[in-house]
Every structure is written in C-alpha cells, then in structure tokens.
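Taking the form predicted on its own, here's one chain by itself in structure tokens.
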Amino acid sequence: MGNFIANEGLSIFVILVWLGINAYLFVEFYMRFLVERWFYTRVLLGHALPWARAPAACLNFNCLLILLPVCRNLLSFLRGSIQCCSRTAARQLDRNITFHKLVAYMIAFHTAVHIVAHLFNFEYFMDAQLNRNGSLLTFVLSEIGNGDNASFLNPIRSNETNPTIVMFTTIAGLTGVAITLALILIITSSMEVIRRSYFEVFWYTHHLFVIFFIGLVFHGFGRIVRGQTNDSLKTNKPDLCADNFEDWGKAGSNCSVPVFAGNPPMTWKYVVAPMFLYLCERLVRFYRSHQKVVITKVVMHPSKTLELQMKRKGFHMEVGQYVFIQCPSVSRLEWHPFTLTSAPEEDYFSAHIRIVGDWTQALYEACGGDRNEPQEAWKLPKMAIDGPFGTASEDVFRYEVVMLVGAGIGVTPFASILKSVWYKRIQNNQEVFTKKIYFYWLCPETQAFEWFADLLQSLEGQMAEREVTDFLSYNIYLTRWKDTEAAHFRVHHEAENDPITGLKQKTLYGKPNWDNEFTNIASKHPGTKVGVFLCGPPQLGKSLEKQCLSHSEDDVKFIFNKENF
C-alpha cells in the first residue's frame, strides 16, 4: 500500500482534485440557472437550460488546461525547478500528455452534453415561436423585444425560420459548428492506429485547435440565452407577476415587461493566458529552428535505422531527453519527437531514427540512405532543433540501484544513459549516486539488435579491459523468430560469442519471467529504492507497473518511471 501511495499517490489526488473542481463548477452553474433572474427563460427551455450552461463552465476550465501539458519548455522549467524539492512532483510532470489526453476527454464529454441540451433548447425556442397563441405565457414572452429587437428573450424572431436557419445565421451557431467539427477530426485522428500509422493526418489536423479556440472566444459574443435584468427585476418578479402575464405593462398593473440581457462572454478570461503561454512556446521553437545546426556524421545502420550526429551552438542536454526533429527539405510544418543517443560528455548530440513512415523515409532518402556512395557534407539536408526536454529517465542517477527496461527502439534512451554512466565510472566522478545497473532489451526480430549492440559491445571490451564488471548486468530478449534463425541459434548456442549479437552475454529466447526478476534484484538490494525505467508498450508499462507493487515490501521499494512523448 505504501508503494502504491508512493508511485500512484500523488497523480490520483491530482486526478480526484480535477474532477471535484469539474463537478463542483457543474453542480455550481447548474445550481445558478436555478434563480429568480433565470424564470422566464426556463419558462420557455424548461431544465435544457440549465444542462446547457453547466457543462460550458466546465468547458471553459478544462479549455484553459489543455494547452498546458503541451507546454514543452514550461514543463522541463518546472520540472527542474521541483526536482531539487520533490522527486514525487516531479515524475508527475512526466505523465503530461495522459492528463491532456484526460482533459480532452472531459471536453468531448461536456461538448456533447451541451449541444444536446441546445438542440433541446432550439426545438423549445421554434415551438415557442410556432405556437402563436396569445393566452401563452411562451408566445407572450417570445414576442418582447420585437419593436427594437434589443431586449428580446426568444432568439428566434419569426415563424418562418427553422433552428438550422438559425445556427448558420448567428454566432452562436457557426462557432458552434465550427468548434463541433473542429474537435471531432481532432479526437478522431488521435486514436493511435491513426496517429501510428498516418502521423501527418495526426499532425495536421491537430492543428485544427486554433480554430477550435477562435471559435471558442467569440461563442458567447451574440449573447443568445439571455435572463432578465436585474432593473427588471424589480418591476417584475417572477413570483408575483408570471400568472398575470396578460397585464404586464397596463395601466395599473404592478407588472411592467420584463427586459432581459445575456451575460458578457467570460470565456476569453479562461484561454487567454494559456494562448499566451501556447504563443511562446511557438515562438520558442520558431527561435530554435533558425539556430545553425550541422550534421558531423550519418550512420544508416542495417536494420533501417539512420543515426545522425549533429551539433548546434549553446546546446545542452541530459541523459535520457528527447528533441524534436525538423527538416525543411521533407517539410516545413512537421516536428517529430526523437530521443537523445548520445551522452552529455560527448561534443555532439545524436539520434537514432527507425525508418517507419513517409516522413523518415524521405528523411532517409535525403541523407543518402538510398544511395550506395556516401553523401557528400555539402548535399546533406538542413535541420532544425527544438529541445532538449526533459523525461523521467533524467532521474535515473537519483537511483542507487536501477532497473532499465526497452523495447525495440524503445532502448535508444538507454543508450544515452549506458554511455553517461560509464563516462562516469571512467572518470571515477564521486557524486554518482548509482551503484547497479539491470538493463532489459527486448527485441521481436533479429535486425534490431544490430545498431545498439555496437554499443554494448563497446561498453563489453571496455568493462573487461578495465576489469569492472559489477556495475552494468545486461539480458536481451528475442520475443519472435523463424524456424530457420532458431536452427541457426542451436548449432552455434556453444560458440563463444553470441550468434545473435556478438556479445559475450547469450541473448535470451521468449520473454522475461518478470516475478522472478524482480524477486532476485529485491534479494540483493534490501533496504534501497529500485528505479525502473520503461521505453516500450503500454501494455509492458501495465505489467513491469503491477511488478513494482506487488513486489515493493518495507525494505526494498519499487518505483516505476515511464517514458512519454
């Protein structure tokens, strides 16, 4: 339970906090189209009145929070403002883009609710209008304001129009509209068979948010749901007058016509600094992709990976944190997020780059990878950097014992690390807090082993070399393979090298056995915090996240750090 607290405790207060602030604005707005000054306006909408209004507070809010986890340098800045302070709060910030996507969520949620209550309220509206029977209080009300068209409460203004005219005629209507479909081909091209396989449909329409927000600024301006003024009020009480309709305005009568207005649009006053802030984080990046970057090195790797190395003045990274990649030559408008390869010790920056879609195949073809001679410095395309940011994996040294687990490419922030750590040990630098490292590669084909296995052959020869072999264990997994890599496997499993990789260490067939993994690092490490790092799938995050708490007991804990872009 305590490791529970620990890992989950404080995202599930943040989660809790949000909804209560989601279901207290509800209840609160719900509760405030309830009041006297609202009467004649649920005379004619009934309760769709408020179950329109409710969930547009609630819109408002959530609006306000959506751009904010998508604050990339306002993220990092907070995140290493808080890391000194609270490691807690800080893995928090980590979780950025699962809360926005909770946030949206909640905003399709309260859009649906609020224009079924209006499709209701329109419908309201036209009968009132339809219904042209002077002994109504509805007609009656639906016909104020028809001399100077200034205070009326009923939108739609004449029998001859229908709701549909009306939603294309108004503001109201086409922001409405325009919001509506802006967010269902956002929504929908997020779905991840989407965003996996046609990222530049994920990309592009995403991009629709700037209409979604215009829209969203200018939906209350026409003010069409009005309630009556406080002045008339006092001329006019509900309570007292309602029934005696028919005299409003004689002579006589306590009872003069009620004048209505709508409120003044407050949702600017919710977006406008998180605009602000979005503005800047745009302008930021613009500022970055003009700063020079050069390609010192390509390396097409034969598993179709191509790494670049580069450098740009003023450039400063961690272990473990990512960049997003820009080159003008393939287009001008996409940014795609790569992790870091390389180690702070070392004067340049990389990135691995798996060649999986139009994007990095075209990237790939400008870097020659096409090509069988090498290309030429002069010929290789511009990039720009915006970055770096920060990841959980930046907190890897804050471990004494540490647990690193990726999948396929998953494993290229671990390879910024590997390299930093045995700079590190190498330069016998005292204030590493880090004492072991279990690293985790999992791999469903052959090929992929090739690019990183360099690396950890490397860091092999040098462990062997220098005799310190105790600080870095390693297992690699192939979780799929052919009948005929599996022949190749058993006539060369007795050969002295891995066949697979070359290593000394022999890789793996299936899968981890991840309770007995867990088990055997708690027996050796008792009374330590055991960090463990995932890059890999959702439902591998699920798993190794059960294993943390499940084997978490008072002396030794487990606490799961995940990688998210």
Contents of the next structure:
Amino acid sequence: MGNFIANEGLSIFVILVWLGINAYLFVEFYMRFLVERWFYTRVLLGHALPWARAPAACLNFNCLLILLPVCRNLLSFLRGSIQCCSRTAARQLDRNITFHKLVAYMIAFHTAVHIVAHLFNFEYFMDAQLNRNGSLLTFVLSEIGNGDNASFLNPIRSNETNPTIVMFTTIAGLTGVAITLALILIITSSMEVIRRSYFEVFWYTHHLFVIFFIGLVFHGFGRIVRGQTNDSLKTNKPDLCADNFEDWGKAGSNCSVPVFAGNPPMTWKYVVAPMFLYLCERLVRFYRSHQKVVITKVVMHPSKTLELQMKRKGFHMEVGQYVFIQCPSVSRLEWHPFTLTSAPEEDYFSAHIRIVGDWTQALYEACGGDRNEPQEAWKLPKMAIDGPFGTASEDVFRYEVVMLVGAGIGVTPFASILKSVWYKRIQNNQEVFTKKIYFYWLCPETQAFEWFADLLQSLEGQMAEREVTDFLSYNIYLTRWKDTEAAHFRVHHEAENDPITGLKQKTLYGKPNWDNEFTNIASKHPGTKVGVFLCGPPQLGKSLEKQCLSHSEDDVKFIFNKENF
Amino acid sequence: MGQIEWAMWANEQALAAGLILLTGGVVGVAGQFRGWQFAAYAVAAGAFVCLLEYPRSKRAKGTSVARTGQYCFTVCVKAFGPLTRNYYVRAFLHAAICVPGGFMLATVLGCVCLGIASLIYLAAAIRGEHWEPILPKKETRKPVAQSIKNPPQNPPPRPPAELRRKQAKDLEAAAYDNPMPVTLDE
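Okay, that was the form predicted on its own. Show me the form predicted together with its partner chain next.
Everything in the complex follows now, all chains and molecules, and the chain you saw is the first one.
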C-alpha cells in the first residue's frame, strides 16, 4: 500500500484538486445566478439559466488548463528545474498527455451540459415571445426594450422566428455551433484507433483547436445573457414589484420598468495567458527547427529500421531523451517523436526509426534507403530537430539498482542508457551511483535483434575483458517463434554462442516469469529502492505495476516508471 | 495521408453523431419542445445510426480492434449484404437521415455531425473501401497426412558404431548428411 502512495500519490492528489476546483466553480457560479439581479431572467428561464452558466465557468477553467500540458518545451524546462527538488514532482510532468486527455473529457462533458441547458433556454425565450398575452409576466418582460434595442431582456426580439434561425443569427449561437463542431471533430479523430493508425489525420484535425479558441473568445461578445442593471434594481425591486407588473412605469406606482444589460465577456481573461504561452511554445519549436542539422551517417538495418546519425551545433542531450524530427522535403507540417539511441558521450546523436507509415517510408526513400549505392552527403535531405525532451529514463542513474524492461522497439531508450553506462563505467572509470542493472528485452521476432546485437556484443566483450561481469545482467526473451525455427533452436541448444543473437548469454523463450524475477531481485538487494523502467505495451505496464506494488514490502521498494509517447 | 482508411474515421464520426442526435432528440421530447415530432424522429434515427455504426469494419491492412460486444451487431449488419457493405449507400443513407434533424434546434448539431460523417463516408467510397465484418477465425484442423497411417517398416539408417561414440563430445563433427531424403509433413 505504501508503494502505491509513493507511485501514485501525487497523481491522485492532482486529480482530486482539479476535480475539486471544477466542483467548486460549478456550485459557485450556479449560486451566483440565484440572486436578485437575475430574478426576472429566471422568470423567463427557470433553473435552466444557472444550469447553463455553471458549466460555462467550468469550461473557462478547463480551456485554460488544456493548452498547458502540451507546451512541451515549457514542461521540459520546468522538469529540469524541479528535478533538483523532487524526483516525484518531476515524474508527474511526464503524465502531461494523460492530464490533457482528462481535461478534454471534462470539456466535452461540460459542453454537453451547457448545450442541453441552452436548448431549454432558447425554448423558453421563444415561448415567452409566442404567448403574446399582456397578462403574462413573461410577455411583458419580453416586450421591454422594443424601443431602444438596448435594455431588453429576451434576446429573441420577435415572434416571427424560431430558435434555429436565432441561433444562426446571434454571435453566441454561431460561435457556439462552430466551436462545438470543431470539438467533436477533434474528439472523433483523437480516438485511439485513429490516432495510432493515422497520426496525420489526428494531428491535422487537432489544429481545429485554433478555431475552437477563437470562437470561444468571441462566444460571449454578444452579451446575450442579460440581468437587471444596478440602477434599475433601485427603482424596481423584484420581490416587491414582480406581482404588479401591469403597473410598471405608470403614475402612482413605485416600480419603474426594469432595465437589463448583458455581462461583459469573461472568457478571454481565462484563456489569453495559456494562448500566449502556447504561441511562445510554437515559436520556440519554429526557431529550433531552423537551426542547421546535418546527417552524418545513414544506416539501413535489416529489420526495416533506419538509423540516422546527426549533428547540430550546441546540441546537448541526457540519456533516454527524445526529439521531434521534421523533414521538410517529406512534409512541411509533420513532426514525429523518436527516442535518441546515442549516448551523451558520443559526438553525434542518433535515432532508430522503424518504417511503418507514410512519413517514415518517405523519409527512408529520401535518405536513399531504396538505392544500393552509398549516397553523397549533399544529397541527403535537410532535417529539423526539436528537443531534446526529458523522460523518465533520465532517472535511471538515481537508483542504486535498476530493472530495465523493453518490448520490441521499446528497447531504444535503453540503448542510449546502456551505451552511456559503458562509456561512463568502463572508459572513464567514473563512479556511478547505479551499482546493478537488470535488463530485459522482450521481442516477438528474431529479425529485430540485428541492430541491437552489435551493442550487446561489444558490451559483453568489454565486460569480459575487464572482468566486470556482475554489473549488467541482461535477459533476452523471444516471445514468438515459428515451428521451423524451433527445430533449429533445439538442435543448437548446446552451442556456445546463442543461435539468434550470437551472444554468450542465451536467449530465453516465452515470456518472463515476473514474479520470480522480482522475488530474486528483492532477495538480492534488501533495503534498497529499485527503479523499474518500462518502454512497451500498456498490458505489460499493468502487470509490471502490479508486481511492483506486490513485491514492495519492508525495506525493498520497487518504483515503477513508464515511458509513453 | 496515403494509408488512411477514411471509413475508420467516418465510423467514429457517425457513431458520435448518432449519439448526439439521440441525446438531442431525448431532450426535445422530454422538454416537450415545439417540433417535438422531429425530436422523436431523431431518437429513432439516432438509435438506428448507433446500431448500424457500432460494429467496426475489418481493416484492409493491419489489425482490427473490435468494439466490446460487437459480435451480435456484426451479424445483424452483415445480414443486409451489399446495402451495408457499400459505403456509397451509407453515405447517402446518412445524408438522408440527417435532413429532418435540421428542422429543430435540439437536433441540429446531430444533423450537421451526421452530414460530416456522410461526407467522409463518400470519400471512403470513392477510394474503393467497403465494410468487412470482423468474425472470429474458424479453427481449421490440419488434414491428417497419408503417411501417418503407414508406420515405417525398417529402423532409421545409422552411421557406423565408431562415429556414434563421438557424438556426446563433439556435436559439429557428429552431424552427417542423411542418405534418405527427409521431408516435412505439412
């Protein structure tokens, strides 16, 4: 239980505070519309009025929040600053996309409540105009302001219209429709199925948020929600005057005709700062994209993986960070994230890119991957890099004992870590805080081993040379194989080098028994905090998280860190 | 954007539109708005669109992720054959369904969303996509090979005794070419 708090405590706290603020705003703004000033408005609308205004306030708050988690340069800067104070707080910033999604769901929810309430509002306003009976307070209220067109209460000014037409002829209505449509399109194209398969659709449609924010700011400019002015409240007190509405303004009555005005627009006050921050974020990305990046080497690996080695002036990275790569000749608008596979100690930085979609395929062709002869350096395409951005992998060296788990291509951040470990420990012989690394690589097919085998082979050789054999313990698991391959493995079971990787450490088959692994590690390292780092599918993350929670007892604590893009 | 199957996005959009149309219709009927007949229609139309769109199509390339419990819906939708398979039909159907929604404020949003879904389906149809049901794969038992019925009459050929003795120590040298051709029974 204690480890659950250590792992999840801060997240839960943040979510509770956020929900609390939402609830508070909802109730507070609901109550604000139950006061005297809105008495006559409520005569027309009933409780539909506060039901529309309360989610509007929550929407203001959430639209303020939604832009903040996606300012990744700002977050990276914050993360670096907080890192020195609290590792937990810094890890919280890694969950920015999760928070962005939660806020988006809340916006969708509040939008729904707001729209339903306004449907009732429009209907009631229309009713008031259609029941043209002078002995009805609703009609009398609707007739106010017919002369000057400024002091009216009912925004529907005649009975020869219908709510749909009114919606399309008011600023609030038009902007409302536009931003709701934008929101719906953004949400449907952000569904996991679409996002994972066709990133381009998701990314381009998501830019409808520009329309969303512009519409949002102008949504209140029509001042369509109207309450009694303060001056009017002095001459027409609703609790006294509401009943004798037929005598308003007549000689002998102490009630004059009430005067109404709309609230000034408030939304811009909430969203202008985040919009400015996001604009700065895009400018930073734009500036960084224009810094010259040179491709020094292109390597085509057998498992449809392209390795790009690049240099940029003033580029400085930490282990396991990622960058966004743009190739203008492939697409001017797309930036795609890739983990850096080089170590900070090397004089270049590299990324291994799997060829799975449109953009990667086009990049592969632009770098001459489909041609056999080596390319001239000047023929290679111009690249732009945004980053590097920090992720949980930076924390690896802060733990004394570390478990690294990578599934398939998810091993890339760990490639960077292992290389850095090799440089630090073996070449420079620096003292590192990390004393033991357990590395697990789960792979469904043998081909994917090829480019990583090099690194492991050289590590293995170096470690054997210097007789530093117990620092790094690695396990490679082949999780799927064909029958024909199985026969080959069985026959070569006794060979000195592994038939797949060529390493001395044998490949294991099937999935690891995590229970055993965790128990072993717990028994070998009592009294330490063990960092568990995963880059892989969510199901594996869930099972590892469970193992971390169940094996953290007494003195050994397993802290789970997950990478995600 | 060459690889996209537009139908996948159209499906999400249409499902969302169906839900919005349904909700708008429910509000219109429950609040007894003017024109509640359109709202009642929207409830039925929204429910119909949701039922039609709930089962995801099988993707032409890549793995398809089925929605929870979509199997019964898949069977129903499949029963209509070419009417549901063809996306031109769906595009025009959605365009037709959405029109009455435009006559009442509560259902206007559903109408516009469904209209957009209809346009995306049209794009999908023009690109030649069609709806394929996701059905669980049937287990095919491998046919039993003929040779299993006739066990071998003779023991397998073995190298002479002195070669056999060395096997335990030196695997590579003990390997030999089998004089009889060996094939895999598939």
